[in-house]
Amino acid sequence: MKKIVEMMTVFSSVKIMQKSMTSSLDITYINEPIKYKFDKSKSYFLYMHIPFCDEFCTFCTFHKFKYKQSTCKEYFKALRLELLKAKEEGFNFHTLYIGGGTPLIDEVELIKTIELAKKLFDIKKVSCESTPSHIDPKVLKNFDGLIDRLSIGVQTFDDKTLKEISRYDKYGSSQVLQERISNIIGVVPVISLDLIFNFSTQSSQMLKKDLEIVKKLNPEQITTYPLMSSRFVNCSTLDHLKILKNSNEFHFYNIIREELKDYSLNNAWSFSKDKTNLCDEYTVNNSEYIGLGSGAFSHINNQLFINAYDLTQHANLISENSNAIIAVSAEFEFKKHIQYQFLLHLFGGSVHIERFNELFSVSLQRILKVELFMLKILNAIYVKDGKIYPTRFGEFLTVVMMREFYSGMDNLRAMLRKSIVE
């Protein structure tokens, strides 16, 4: 009976998030330049997107292009101009996250761009993504004082799975990956290794082996993402329940939590030797952020703003305007905005009720009365000392809902890629 209740709860959570994503992300393309309305006294989080890869991974849905040196260098020039335009508009940023794509694909251009960002703004921390093929210790030493955290997408150390997801030939065997990573531990202040769980052929023992290897490598952070999938989209209720029944997700999640019990929890799928706010899920600690670069998203004033996906259009817009925005969402409904923020805070470990109410000018207990009641009945949350905490099952629910949120964003990216001029 307990298994059935858990399964139905996960099913309902997925459907709620899918419905919310579909209705909230009503995107309108714009033909005239627009400007952000923002508080110039605030310091914001900055995301920069580098959309180039040497090779494409089969499971990756992020915005990217096949790497070409000349195109990449022109893009970085446009990105630096975009930084200058943001400064002219009056923005200030405290933290920079660089994603992709493969940000380290041209280290010379990346160094010049980070240096400019730190010169223009009060950026104290820089986090950057990388693939295993771009972690040469000699190269990384050039980023001393520029990158504080490097997130490496390993995904798995199982050779069979690496072959199945077309990463074995691109990035090397499990042994090669381990050697590359061991050589750069300590070169960057914080190394984060990313794993994916719930591959179709993954067993409990395979997951435990992945976790055993990553702990032995001893990085400062470990992130364990569930496999992102659009398998529930346009899926009947019966088929959906069949998928959930045969899923090992919750079992795998419990294995992860047990194997990493000696680590601090940054959020429901990120673990550190020491508690930190510098991790991949920057939206948890930053309700508003600005995205620069092709395909980057910004969230400010309860709306989503989207930059041009086409590289030529991105460069032209930045040259002519203060930003490269091509589309904007409708203003999110207030209750949906509160539901989303509640999810983010719960995913982050707890919801401080009084602070949440002050931050969003709301009574959480009143506006989410039904949701809180249901979560308590399902033993997904509990209240202690003015905070709402997730139970283990509640943590897993936030993981499921965050997965569906990112899947919804993937669908949006797929739609926006149609704007690229071939």
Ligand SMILES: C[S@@+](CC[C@H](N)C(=O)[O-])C[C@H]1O[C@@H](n2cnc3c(N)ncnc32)[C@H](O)[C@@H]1O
The other form holds:
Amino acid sequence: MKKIVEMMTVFSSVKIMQKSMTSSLDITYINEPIKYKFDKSKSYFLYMHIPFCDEFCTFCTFHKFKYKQSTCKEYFKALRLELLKAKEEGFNFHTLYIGGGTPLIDEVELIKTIELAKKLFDIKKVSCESTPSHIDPKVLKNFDGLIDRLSIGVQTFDDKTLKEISRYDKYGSSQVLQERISNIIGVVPVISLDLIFNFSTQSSQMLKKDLEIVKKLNPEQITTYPLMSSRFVNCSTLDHLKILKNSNEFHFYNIIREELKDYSLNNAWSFSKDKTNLCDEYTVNNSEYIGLGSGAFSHINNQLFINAYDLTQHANLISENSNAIIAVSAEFEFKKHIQYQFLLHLFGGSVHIERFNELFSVSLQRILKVELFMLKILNAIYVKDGKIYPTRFGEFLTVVMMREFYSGMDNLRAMLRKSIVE
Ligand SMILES: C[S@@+](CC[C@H](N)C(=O)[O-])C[C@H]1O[C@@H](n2cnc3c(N)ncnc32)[C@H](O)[C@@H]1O
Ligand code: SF4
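Previous: the form predicted alone; requested now: the form predicted in complex with the named molecule:
Once more the chain from above appears, this time first in line as the rest of the complex follows.
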């Protein structure tokens, strides 16, 4: 009975998130340049996207192009111009997250770009993603004082799965990955290793082995993403329920929590040896951010702004205007905004009711009365000392909802990418 209730709750949560994503992400393409309306006294979070990869992995839907040295150099040039334009507009930033693609694909250009960002803005912390093939200690030493946290995409240490997701030949076997990683522990202040769980051929044993290896490597942080895919979109209710019935996702999540019980929780899927706020989900701690680069999203004043996907269009727009925006979303409805913020806070570990109410000028208990009632009945949350906490099942539910949120964003990316190909 408990399993059925949990399954139905997961099913409903996925449906709610999908519906919300479809209606919220009502995108309009713009013909005239627009400017962000933003608060100059605020410090926004800065995201920069480097959309190049040597090879593509089967599971990844991030915005990327096959690497070509000359195109990549031109792109970095446009990105630096974009930084200058953001400065001219009056932005300031304290935290920079560089994602991809493969940010370290051209280290010389990346160094120049981080140095410029640090010169222009009050950036104190820089976090950067990397593939396992760009983590040579000699190269990373050149980033001393420039990168504070490096998150490395491992995904799994299982050789068979690495072959299935097209990473074995490119990034090396489990053994090679382990050697490369152990060589750089301590070279960058914080190393974070990304794992993916719930691959279709993964067993509990395989997941435990991945976690055992990752713990032995002893990085400062570990992020365990549930496999994200758009398989539930356009899937019939019956098929969806069948998938959920056979799904190991909650079981796997419990294994992760058990194996990583000595780590602090950054959020429901990210773990730290020490509690730190530099984690992978820049949207969690920084709900308003500016995205620079091709295909990057910005979130300001309850709206999403989307940059050009096409590299030539990105470069042209940024040389002529103050930004490279090609599309905007409708303003999110207030209640949806509050639901989303509530989810982000819960995913982050707890919701301090009084602070939440102050921050968003709402009464949480009034505006989300039904949602809170249902979550309590379903044993997903409890209230203690003025805070709402997720139970273990509630934590898993936030993982499921965040997975669907990111899958929704992926669908949007796929739609936008199609628009540049057609
Ligand atoms: C955008 S990737 C960049 C990392 C780097 N390019 C690499 O592959 O090593 C950042 C992380 O997102 C996660 N990711 C990408 N696609 C995913 C998917 N479909 N499901 C779950 N996690 C995914 C992976 O763990 C990956 O390391
Ligand atoms: S997972 Fe990383 S390397 Fe693979 S395609 Fe995505 S961004 Fe590129």
